[in-house]
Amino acid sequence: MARVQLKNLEKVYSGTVKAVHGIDLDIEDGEFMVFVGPSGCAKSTTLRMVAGLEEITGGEVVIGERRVNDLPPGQRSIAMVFQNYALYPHMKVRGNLAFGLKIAKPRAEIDAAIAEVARILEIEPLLDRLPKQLSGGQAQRVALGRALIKKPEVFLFDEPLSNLDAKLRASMRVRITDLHRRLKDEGRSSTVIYVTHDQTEAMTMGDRICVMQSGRIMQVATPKELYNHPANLFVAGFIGSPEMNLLDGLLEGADFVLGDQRVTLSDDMRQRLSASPDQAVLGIRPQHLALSDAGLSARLTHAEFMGHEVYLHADLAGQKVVAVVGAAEFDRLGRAAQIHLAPDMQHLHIFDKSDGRNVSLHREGSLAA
């Protein structure tokens, strides 16, 4: 078994500085788990506590049955990719997936080893070269065969590819994800813990995602259920991209009063805000607002022409908000300074303004940590 649980995990420095707040997360045996959130908000703190490269100031982290707080990292079953690739200059790629098999393993084991992991990754070419003759991408590859090679319980990554430029990112998140779905198609034990402050790896490769934020986390869901149904403002400006728009306002009985314009809420949001406050934020993604006759009106400032879609940037009530429309859509625009907006209601949120919370999600469908 490799489950990763994480029990009122805390992280304190200098005796005063709290980066971690007592977090409670559980992760099942061949998840991909994905810890995303902006710099500063202690996802890597968290994952180098997990991987022993941290000491733990109070909790527990258990890996399959263990209790591992007290161990040293080599005795944990893990094996760490770190943004910097950690690749041994003076080895050659060869001697660098070797190297943390030489004392355990007979040489033809390793041999074996070494072949069947170039083989998987694609770098046999690449054996006998030394680090400085590889690209980034090839580097990358190489410090994920010294991990896969150790046949580890869990895979723990920190920012692996913030390093990379933007297609060769792209083309690594596709090798990461088939290559955990290939260890579980074998049967192989495949937990991994993925730490980026990238949305778009978050979104693509997780099977769920811990969404942090200082220190404590603000959702754990599937990439699905954080995009449709964000628990609190935070998540929900934090995942999407163009990123949701969250437009200040007052709640008047079926109304969200923005200015001098409303919008009156379906039957079945009115009846999901019996508790809702006064003052709140009406939250809706770009690709939920359509230009239409009627709808919000707002004042057109600039138009981002992305291929096959437009994103619309515009001023209503005083606000930024964002849509995204159709190219032929905009075509039919012309030269219009004012814009009618309307959102599409069944994929409203309104957030309680004080605390941040989603009000309009269902009480038993809401994925609060």
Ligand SMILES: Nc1ncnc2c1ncn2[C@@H]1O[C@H](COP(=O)(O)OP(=O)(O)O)[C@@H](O)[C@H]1O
Second form
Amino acid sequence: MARVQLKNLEKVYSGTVKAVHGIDLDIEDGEFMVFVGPSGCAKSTTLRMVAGLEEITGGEVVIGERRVNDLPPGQRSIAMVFQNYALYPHMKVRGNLAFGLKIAKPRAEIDAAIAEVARILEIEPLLDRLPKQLSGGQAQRVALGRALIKKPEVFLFDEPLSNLDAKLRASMRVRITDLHRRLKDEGRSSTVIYVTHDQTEAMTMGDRICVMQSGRIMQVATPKELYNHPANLFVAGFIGSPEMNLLDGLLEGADFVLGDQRVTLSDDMRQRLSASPDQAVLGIRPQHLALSDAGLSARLTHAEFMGHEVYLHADLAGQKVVAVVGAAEFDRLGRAAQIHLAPDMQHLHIFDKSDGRNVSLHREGSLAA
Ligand SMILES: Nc1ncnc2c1ncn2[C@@H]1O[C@H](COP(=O)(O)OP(=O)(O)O)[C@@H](O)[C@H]1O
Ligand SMILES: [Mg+2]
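Switch from the form predicted alone to the form predicted together with the ligand and print that structure.
Following is the full complex, with the preceding chain placed first.
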């Protein structure tokens, strides 16, 4: 049972390269926390400071009640799973799992631990195979087992699925979150910090997600909250697929003006605005633009047929915009090149272009996600 706290955590590499800029984060006991962000934003550096694999330049890491800054990895109650999980090639699966135990234990105890982990991960039939006789997914499960067998209080994952193909990745996602839940049900609640650059992985796995950019936290929230109420342009553009449309324009009174077109903001929206920047960005997800008779006029440039849905790519006053519409709706369009897109006003965002802040966020205490 351990919560993990990062307090003003900093990392400077080789005296000059500041990778982590004073991060504060509380990860609750038993929580599945995902660090997500583009390559180079310092996800791994932060995780490695928690693990004890990277020296901490400033601030503190607290695991449970202990400040662990000066403890070696072996004394931090953590286990880590990497992208390159490198099993020992000359050892059978059984041996690889036992290796995770490190400390010498009676034979019977080791066998019981292996049996338990093999049961949980459903790798019993693989115990006497060598790593080269395993598929990628099986090998990754063994790597997971090597962490699990330690019974750590905190699991640290660094892009563990990046080397797997898309299909396997999807099934491993489910397996890992399922494992986390089952351990909790069995009274072995464990805290997880899971690093990924993949927003889908973050959205589907995390209890909460910490979105990072350039060594700073952009927002920490549940997947739903991040999706519905992104705090800034970065989070808005990073979370969600296809990406949110972010259109440059001007805020003029009650109107958002894009070239020769305008969107009149609802009263509710105007009341919510915490600032009225002249240079603004309108954010609307492709799913929240509907084909209509009126609305914003756009020129259809390309349609991607996805089966149930069609992604419409259009030019709206010189800016690119994407709308997701139903296949049947698309069929009714016929061959029209000029279309009208009506934004769902409930799901519109206004950002200040100068600092990227979402100035149309719901107020504190009205977390209607
Ligand atoms: N050993 C190192 N020495 C110097 N700079 C490093 C080192 N490791 C990482 N960095 C730099 O720190 C930043 C964060 O890297 P990293 O934590 O690996 O990012 P991520 O895991 O999000 O891709 C990057 O700018 C990277 O170049
Ligand atoms: Mg990394």
